[in-house]
Ligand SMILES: NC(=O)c1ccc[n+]([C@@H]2O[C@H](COP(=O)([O-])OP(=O)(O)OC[C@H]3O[C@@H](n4cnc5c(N)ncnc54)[C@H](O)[C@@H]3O)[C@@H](O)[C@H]2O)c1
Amino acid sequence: MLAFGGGVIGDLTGFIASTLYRGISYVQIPTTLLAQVDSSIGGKVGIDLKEGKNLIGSFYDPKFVLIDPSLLKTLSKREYANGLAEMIKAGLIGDKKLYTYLLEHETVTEVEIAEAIQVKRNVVLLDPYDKKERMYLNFGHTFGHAIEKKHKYETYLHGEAISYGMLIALQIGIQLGETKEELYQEVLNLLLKRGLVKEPLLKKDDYQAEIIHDKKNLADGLHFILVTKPGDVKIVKLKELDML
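Chain structure, single chain, in the form predicted alone:
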């Protein structure tokens, strides 16, 4: 099977390939920036339910991933920025150089695409099945997924939702004494410039009910990802009071 398209096409094709005849070969050919730097890499394939995002899925690697940056010329400005959000996340959790580049540039080359992929590749190789280090990739996604769900996956693109989620995560990091206010302001300004968030910002209190269905809300507490500084990340276990 060939998955030619964005992240939804890639995930759906990969999920079907993983279950049809107990698994057949497939190839990822991502056509959006978001899919090129994130969803086509790492072997996770899943589909959404009304109860939440990616609740049905599996780990199933494609035979290979073919990335052609020239396809990005077909994207709208909003869709392009949608992918930049995941690249900003990658820089924050694992590549200060990439993050610094994205502070000053609205477009990326295959060099930055490769750098973002390398961030994901590094943690996936350490932790293929999401037990520890791979959770770093969830920075911004706990509230981001809640935002997507509450708005029925219609109002915000994935990159926009996780942009708000990253800001909320940075705010929680400030509350816990792990993140500096200066980093929050820097990321806020970047996301505003790229059109990924708008003021007034979304409030975390409006999305806490959706958090209980997040797949990272485990029995021993909510595994939450904090960025202490660009390239430095940690996992903490939050209780409900920590999110107020």
The other form holds:
Amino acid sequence: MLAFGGGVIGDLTGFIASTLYRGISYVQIPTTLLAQVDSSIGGKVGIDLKEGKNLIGSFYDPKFVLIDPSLLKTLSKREYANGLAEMIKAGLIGDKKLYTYLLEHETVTEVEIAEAIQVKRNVVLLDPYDKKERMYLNFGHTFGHAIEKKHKYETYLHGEAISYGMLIALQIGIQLGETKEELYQEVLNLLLKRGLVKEPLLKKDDYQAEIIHDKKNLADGLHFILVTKPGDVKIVKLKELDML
Ligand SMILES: NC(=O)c1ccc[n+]([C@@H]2O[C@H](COP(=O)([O-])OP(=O)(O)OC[C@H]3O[C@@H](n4cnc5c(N)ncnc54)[C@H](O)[C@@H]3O)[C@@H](O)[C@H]2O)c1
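Target state, the form predicted together with this ligand; input state, the form predicted alone:
Whole complex next, starting from this chain.
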């Protein structure tokens, strides 16, 4: 099978390929920036149910992923920024040079796309089945997912939701003494400039209930990803809900 399209097409094709005749080979040709730097990499494939996102899926690697940045020319500004958000996240969790580039540049080339993929690749190779290091990729996603869910996946694109989520995670890092205020200001200015967030910002307290209601988060404490400085991450386990 050939997945030619954005992340939706990639995830759907990969999932069908993983189950049809107990698995047939497939190839990914991602055509959105988000799919090029994120969803086509790492082997997670799945589909959404009305009860929730990605409830059915598997780990199934394509034979190869073909990435051609010239396909991005027709992407809307909003969809382009959606992919930039995941690249900013990749820079913050694992590549200071990439993050510094993104502070100054609105468009990316195959060099930065490859750097963002490398960040994801490094953690996926260490932890393919999401037990430890792969969780770093969830920076900004705890609140990002809560925001997407509360607004029924209609108001905010994934990259926009995780942009607010990254700001909330940086604020929690400041509260815990792990993150510097200057980093928060720098990331805020960047996300405002790229149109990924707007002021007044979404408030953490309005989304806490979504996280608390997710039973999975409460059983064993919530693994929460902090960025201590660009390129450095730390996982903290938040047992007390008032620590959020
Ligand atoms: N498997 C994973 O690890 C993983 C990771 C992140 C996201 N995802 C999934 O990816 C999906 C989001 O992916 P997406 O952001 O690519 O969304 P998408 O596939 O919906 O594409 C966004 C929009 O861009 C259009 N489009 C695609 N390529 C284009 C091009 N070259 N020019 C103009 N328009 C184009 C699409 O038709 C669509 O309207 C979600 O379902 C999410 O759950 C999966």
